[in-house]
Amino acid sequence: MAGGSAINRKPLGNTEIQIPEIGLGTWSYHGGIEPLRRGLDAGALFIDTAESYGGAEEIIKDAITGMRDRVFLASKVSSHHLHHNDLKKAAEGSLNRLGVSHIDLYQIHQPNPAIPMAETIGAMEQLVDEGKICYIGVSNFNLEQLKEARVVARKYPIVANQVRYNLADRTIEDGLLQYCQENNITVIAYSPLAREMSRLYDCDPNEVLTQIAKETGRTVAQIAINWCLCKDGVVAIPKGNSVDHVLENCAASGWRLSEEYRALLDNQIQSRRRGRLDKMLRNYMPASVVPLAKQCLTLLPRGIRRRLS
């Protein structure tokens, strides 16, 4: 496997911490304790997780114990505790399952509509004036819904948007992406290495990506992963489950790709961008559904999987 230096740090937002430029994501994260752990001493002290990602909290408790001081710890509260009193109950129960006295970065998982954003980060800036949380983030939020985020955030900054970015999914660059750059806000890069390692493979017909790592000493992901840590302001928390994956993963970092393989990697890999309607059709899809759909998805040809995956 291929080595890597120390992991580098970038600011966070406007802030004057820096944080890890690689983090541990827990979706769907299923490797118990030891990954996690590994993970940590490696450098990657910034584990991003979510009340509404099963028993990842508990989880991470165990995984924390003894060095909380240099842990960046990022949790989430889901759409539907936005109201100003869910939220606060949501966020005492992530405080209570990690074990901690403080969250550094509280995100909104996801906007919700039919709830006032005032209402919300009110609710984020009191738990901030209370001592529970440092910062104050949101996920998955287009443009329009970061600028109105920024409106009503009037005591403290929103310092952070986490979103998915990654060689095959590139729709933060209409507009998203450079308007974070220019306002000091951290894009927080989830699946890095897209869902799937395939789906990478599936948008690199020409194997770009195999070309790199062989001519770099790289591997396939630790290529994909440095990619977005070569934008500015941009940081990644790709998930593993076993120790080797997360310690590759953690050696993207204390390097950076040449111009040339990065500007060969934007013209070679086939890259989309999410419209509207394929958005609200994977925010509505109900979740019995979701298995069927990617068992079918790896039926289609490559190309056909490239444009809907």
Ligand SMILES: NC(=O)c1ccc[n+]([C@@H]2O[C@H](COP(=O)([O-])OP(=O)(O)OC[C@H]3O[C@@H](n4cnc5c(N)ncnc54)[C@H](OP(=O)(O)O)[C@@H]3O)[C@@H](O)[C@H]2O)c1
Second form
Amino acid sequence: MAGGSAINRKPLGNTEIQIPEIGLGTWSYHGGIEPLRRGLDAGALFIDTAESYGGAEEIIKDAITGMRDRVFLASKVSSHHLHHNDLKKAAEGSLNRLGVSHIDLYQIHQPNPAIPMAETIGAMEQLVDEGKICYIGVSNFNLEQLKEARVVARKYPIVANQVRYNLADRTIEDGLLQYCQENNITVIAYSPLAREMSRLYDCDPNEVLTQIAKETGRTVAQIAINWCLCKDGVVAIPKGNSVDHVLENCAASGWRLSEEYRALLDNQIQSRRRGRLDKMLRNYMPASVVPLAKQCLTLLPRGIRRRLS
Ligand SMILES: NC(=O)c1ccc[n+]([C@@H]2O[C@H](COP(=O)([O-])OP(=O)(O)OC[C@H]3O[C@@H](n4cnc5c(N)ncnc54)[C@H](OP(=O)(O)O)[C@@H]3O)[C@@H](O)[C@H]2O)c1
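Okay, that is the form predicted alone; can I get the form predicted together with the named molecule now?
After this comes the whole thing, all chains and molecules, with the earlier chain placed first.
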């Protein structure tokens, strides 16, 4: 993996540029500079962060020192900063913390129905005009929200939608994935390891992940990440806090699972698709309130719960 060439690239949206199909996630990141550095050296020249990820942007600033021009840097504006002036201020904050003159991909972290989409996208487009960001992305947008964003994005296209996608959660296969593929919008798969490997094992009663890992000489994490990468237009951003995890994840690129193994995973892993209610909660409530709201829902009679979801 020396020289950073072992990681395949995929086009970013309908642009001319290609980004590594594996990026380095930094939510809840506490590994310091070394794992990021080693990931970059291994070819994962793509880092995903957000203004809300604690001190991640400051760590990234140090990790990319001397190699900024080779790194595709993605950050996000929080959903409570989507009014025009708030968004511009948030972008300045991220630029300062990252110590860069521009962010390659600036993403709306989550839609905020209380703020007109046109206002938010207008501010993003102004940032492109000012050279502070290169491309506009969204995150956690459902199909309707993505379509609306595309309608109001008059000057520059929406090039990516960052959404949860892994073997255990295939909600985006309800139409969003296909729409993105048909319209050249890159899907950036977050939580490709389901936030922790135990969640993948829980969905795998017949232990096919372990079986495939053994037969292919790969690790279970690599199988899970590669399954995402096998989809057209999908890149993945696993988070690893250690050098070992990061390097293992980087080695999930450069090869592809056979169709037989993909079919086995598709058939045997008990994946879920989030119901309407779950999606609604996630889209319209602050993330911190969602667990409490879901707990309250369990108090409703089962019949009502089923109809709602
Ligand atoms: N846009 C959004 O709303 C959103 C939401 C969630 C995540 N994200 C982005 O997506 C990134 C990844 O998602 P995530 O952090 O939720 O979860 P993830 O990447 O699916 O899983 C991370 C977990 O897997 C472990 N892990 C990593 N590599 C491993 C390996 N090779 N073997 C065994 N365990 C391994 C990590 O352990 P260690 O930490 O100990 O290495 C950590 O506990 C985030 O960091 C963030 O950049 C975006």
